[in-house]
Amino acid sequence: MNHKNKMMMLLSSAALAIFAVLQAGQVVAAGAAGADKPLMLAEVSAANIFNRNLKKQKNPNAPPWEDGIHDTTNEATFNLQPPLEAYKGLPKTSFGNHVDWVKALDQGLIKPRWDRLDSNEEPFVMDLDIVRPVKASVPDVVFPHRQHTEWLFCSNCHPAIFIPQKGANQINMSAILLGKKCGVCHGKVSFPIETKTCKKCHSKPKPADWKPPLSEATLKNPWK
């Protein structure tokens, strides 16, 4: 018997071993549990939620019997203009709900109702545009403050989201996706975390000299 049959033999007794194993590991499992079924060893116990902001609707612009989230045993709800109907003639975008609000919002073809019952009330807009580097080589983040107080006052956000003080709110990408810090409402109400939307927040390209910062470990430890 040569070497390369030889080595074939040996690699089909680990196979037939380690499926042995395997198999009688299910049975010992499956016997414990008392059931018919045997237990999968891969078997997990719930799904994982961190990208549920990244799952795009089927139809975004369903109408309000068709969307899953209207009581359509109301008759009210068949009332309800549809969004597609409402959206005519807004500009368009190819995320979320396909309309960009904010240039729709700058054309003057909407005017977001500041107060709820004095349609005079003009809303206090903060032109302040908030710039957070970042450490990893995309472009920096830029918080555009007038996009968004000519939607939402102050209080919306500012102390339960984001402490309004320099260097007080540890941002990242996980946070977001999770729904927390910006994610409260992008991913939900606003435009989603999504590849397409990157640059809208990370708008500032880096500086042409930028490079890395070193770890705390290399400051510590420099390499000599």
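Same protein, different form: I have the form predicted on its own, so give me the form predicted in complex with ligand HEC.
Nothing else is written out below except the one chain.
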């Protein structure tokens, strides 16, 4: 080790030592200042936050310059349209874009083109409901082709996402939540998967005499 290096080490260790002393000093000072008050804060775990894992949506439909993904040092950011300006007069929901896109379209409040250039071309709408019975206690799922074919073409779903045959596709909630099957669009662009939207898909009530099937572990439970 050469002289220079040693000097550097000495200097930096001195700096560290001073830093440590300063920090200790602060703690002492804080203790002295609060001598007449009970010292509590430091003894309670900061982990005990109410709703530890709750993610609240702050400021929905924020304008681009406040939304946290647009760069405010870019002047053009301020030329972009704030969503709320465009959503004026459209039917509201409390999730996703906070707009009911199906109603907005059905009521003719928006007229998105079906063709890139020709604003008169009409979509190929197919009105066919597919009912998917669900083993769990939630209402059965009704998949409506009508609302989907207003926006999408058959080839957007068939055959890559769904084989076009009733009951031929294995679908469950875990797949949907991970962005497969219905979750390719729902939870990304179409309405999201949250408590307020369960019944949009789970829309067919179970028969009055329906009871949840008992699990095998319950049926065979020797302690019963």
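Small disclaimer: the values here were computed from a predicted structure and weren't measured. Numbering follows the first chain given and starts at 1. Take the two forms, find the largest set of C-alpha atoms that superpose within 1.5 Å, and that set is the rigid core.
Relative to the superposed core, residue 64 undergoes a C-alpha shift of no less than 2 Å between the two forms.
The Cα shift for residue 205 between the two forms, taken after rigid core superposition, is smaller than 2 angstroms. Remark: with the core as the superposition reference, the CA shift of residue 124 between the two forms stays below 2 Å.
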